[in-house]
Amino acid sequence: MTFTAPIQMPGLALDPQWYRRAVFYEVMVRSFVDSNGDGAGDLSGLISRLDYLQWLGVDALWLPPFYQSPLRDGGYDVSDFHAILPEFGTLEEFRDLVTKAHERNMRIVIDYPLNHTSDAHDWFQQSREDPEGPYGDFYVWRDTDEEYKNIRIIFVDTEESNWTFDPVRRQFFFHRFFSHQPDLNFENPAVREAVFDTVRFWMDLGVDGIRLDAIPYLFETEEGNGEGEPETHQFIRDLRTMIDRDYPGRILIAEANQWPQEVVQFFGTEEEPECHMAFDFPVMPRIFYSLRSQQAGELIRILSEATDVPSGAGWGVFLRNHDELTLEMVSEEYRQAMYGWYAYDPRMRSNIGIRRRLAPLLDNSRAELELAHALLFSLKGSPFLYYGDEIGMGDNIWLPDRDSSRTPMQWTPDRNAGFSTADPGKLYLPVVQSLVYNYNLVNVESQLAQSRSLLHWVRNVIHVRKAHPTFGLGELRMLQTDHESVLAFVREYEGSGSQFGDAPEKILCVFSFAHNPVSVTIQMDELGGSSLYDLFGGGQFPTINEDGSVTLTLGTQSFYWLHVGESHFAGGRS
């Protein structure tokens, strides 16, 4: 498979907002390419398919641990943060990577789960057998579990409790997450340092960003639940600080799984920032009740909800990624509704929470494909692709946890999915064998030699998104319309006088949900008499009334980008 991408100079853009227009893709190294033939991808495998990742159009690749780990928790149990699992490689094939990546203009993130370690870290071992040592203090020790009662058990379906006794230490531990990840005690200003060190560490190879998974939880009080503490938020600014002044143009992501009122507080303000990326939750399972509902009202209302951010802070946005589809941002209304249209078979559960592929949640169906990649491309924030469902793959269900969605890449209808050439029972995870989803049917090969596949739609799309900055730095502005399944907005950004010299935009998302075609007015009250332009082909749409509404028909869950005003930005062929 050969790659043609754009002819550019070597080197990453001097762009100090660059996270706020790219495009990211999330690429777990297990699951993308083997090199060796060991049965897990690594990666020398991951380097031989940036051509691909660049022709997609991808500006950053966002790497989940691929530290040391006994892999109980998928890598995010970590042993030893300045380590590689040597199935993965060394370091010097990571600075290689990021060389790489760099002269192909794309930027790494990596995944830094801060608040706890693997039980297995080194850390943990001298806490438990020397609770004088240096390492006594770094984990929350007490002589009760009877400690932070107003902290919520996260992962219900596992863990009774957030104590475990140890029986070396003769003390309970406290954990948020599984029992074999201890939390660190961030109190101890020790913890706090060696987190420094370790960022400092992979800053210093070179990559362009950290998503700080778990932010909210470093610190627990007996007042608090445990989320967003002030000593967490002060922590967090304490280290924005030291990446402004020592490694300026790097980014902080913060994942937070709460609502926007709460997880705004981690973009910090313009005084004191904090994090430069947050992730969007509440939005991604809306967007899934919408597809079946035919009802947009719910994600219109949080669509609308006023978050102020600090200029520069900047959503992150997706459809799906290695967590389960997480419900814990929906009323046990919504949530009954989603399991019985998405999860009918108790497998496809997790926590609280669907396992499952993008694919498979959408049946396979091409429209709903298209219109959730859509929305996703024009919301505000930058995307988050998931390895994999840019061409479709699906899932394994019959795989215990988080599995079912990290299986290998299909690259080739060959043997292994062309992910590996290991004895198919020496790969980590099986290829997806499904009728539908089979990787003979489903694969990155037979996709590129066909003009209409998926595939190529997300790339044009990708491209479209990029060459108007508009979707990456402008505003939205939510329309009324007279339709209950359609979601209307403008996308809005001044652009004159800018570092990119670009001139003003307005473009015009429509989203019809609905499973029949569709009649809609829309009010635009301030843009009566401008032209509309199809943004893909140029073509010319009803100009708006001069009352500022417009009337369009929509097909079968489709959708239009429109742009507003002259032609010539349009795009296409006009």
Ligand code: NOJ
Second form
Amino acid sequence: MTFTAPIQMPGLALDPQWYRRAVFYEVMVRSFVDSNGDGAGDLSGLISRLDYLQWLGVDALWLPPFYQSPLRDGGYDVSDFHAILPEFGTLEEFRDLVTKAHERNMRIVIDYPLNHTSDAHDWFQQSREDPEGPYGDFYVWRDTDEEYKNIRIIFVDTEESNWTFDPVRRQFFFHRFFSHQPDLNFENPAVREAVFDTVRFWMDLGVDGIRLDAIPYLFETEEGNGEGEPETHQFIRDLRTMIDRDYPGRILIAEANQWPQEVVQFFGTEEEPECHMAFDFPVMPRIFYSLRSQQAGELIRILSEATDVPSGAGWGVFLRNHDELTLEMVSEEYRQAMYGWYAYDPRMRSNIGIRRRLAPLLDNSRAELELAHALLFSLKGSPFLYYGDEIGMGDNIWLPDRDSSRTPMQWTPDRNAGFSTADPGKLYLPVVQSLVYNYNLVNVESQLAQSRSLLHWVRNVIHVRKAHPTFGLGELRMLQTDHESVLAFVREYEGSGSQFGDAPEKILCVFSFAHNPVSVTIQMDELGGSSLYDLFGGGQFPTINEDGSVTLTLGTQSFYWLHVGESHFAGGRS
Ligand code: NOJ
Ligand code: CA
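What about the form predicted together with 1-deoxynojirimycin, after the form predicted alone?
Every component of the complex follows; first up is the chain already shown.
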């Protein structure tokens, strides 16, 4: 396969707010392309598919950890933060990846699990063997397992306590995640300095941003629940100050699986900023809830919550990622409903969530896949795609834990789905061979050959979004409708900077979750008398009545993006 998208310019276009307009793509190095036939994906393989990602319209890659690691938690168990796992490649190849991505105006964001290390890390080995030595105080050691009773257990399927007894040091160590992932002791200034060193190390290699894994959990206190303690925020502020001073234009992304009022604190304030971006965990499960309940109410409620964020802050919107679809941010009642709809087989569950991929979750329904993506690309924030979801890849619930949705990328109908030339038995995980999602059927090559495939549809929607910076930079205003299944909002931006000129832009976005066609009246108040045009095909829609109301009909599980004012046709709808 060859992709002939033009290389725009050497190096990156200058745009301090690039992350607010960017389309992100999460790709696990191990899962994408195996360049040397050893059965695991690698950096060289990823480099060889940058043209594909550029063709798709991706602006930035998020790479989960590829450091030295025993890989007992998909690489989030790091044994050396300054080394790359040899099966993934070398630092030289990483440098090459950064250069080649930048040549395509594509950014590289790496993942940094700074809260903990693997127990195989040399720091931990020294810490357990020599309590008085330089690393003796690098971890949270105690004589009992009694402290921090308010701190919840995250991996409830595998862990009974956040404390584990170490037979070498004969003390307990604290861990938020697996018992082979001891938490670093952030009270120790040497730990904080080591974290700064690691950030500088990767920034010096040219990365454009860092996802701060598990960021709420850095500090523990006896009174608090160990999520976003004041000391943790102070640490992030210090880190941000260093980045702004030494690496302006690079970004920090918060992974904080919390309620909106708590997540926004990771943006900091105008005067004392923390992260540039934060993932929108509360919105994600409500998209899935709306699809099955046919009710827009929960989504409307969460989107209407007043969460003032500093200018320049950006949300990371996502449907799926490499973890389970977490249900921590919904009530028990809604959680049970979602388990019933989406995890009817107990094997589909993991911790407090569902370990399935997007297409199987949505029962491979093209209407639902389009509706979910239309939300992903028009809600406030920047979209994060998960590799393979652009072709509707399936999962394998017979694999353990979250490996179910980390299987090899499906490129072709050939051996190993074109991912690797290795003996199929040698692959790090088997390719998906289920009836519906078999790689013979679901692969990039065959979808490239069908103009109406999901892949072409996703590419088109990405390009329509990118033609309208309002989606990235504009405000979102909720609108009143008279139908419980319909969500409607206006995205608006003063000075659109779009290819159609710099006039202020307004885009009406309407989504119907109903499983039948509906007619809905939307109240647009001061926009009475304005015309509406479809953003995809350019077609004219009913003019908004003088009283600000407009009545539209929507097909089963469908959506509109309508330009308010004049026709802004930006390409066909495939
Ligand atoms: C969050 C990551 O997304 C997840 O994959 C990992 O297991 C935990 N942090 C622990 O690092
Ligand atoms: Ca390889």
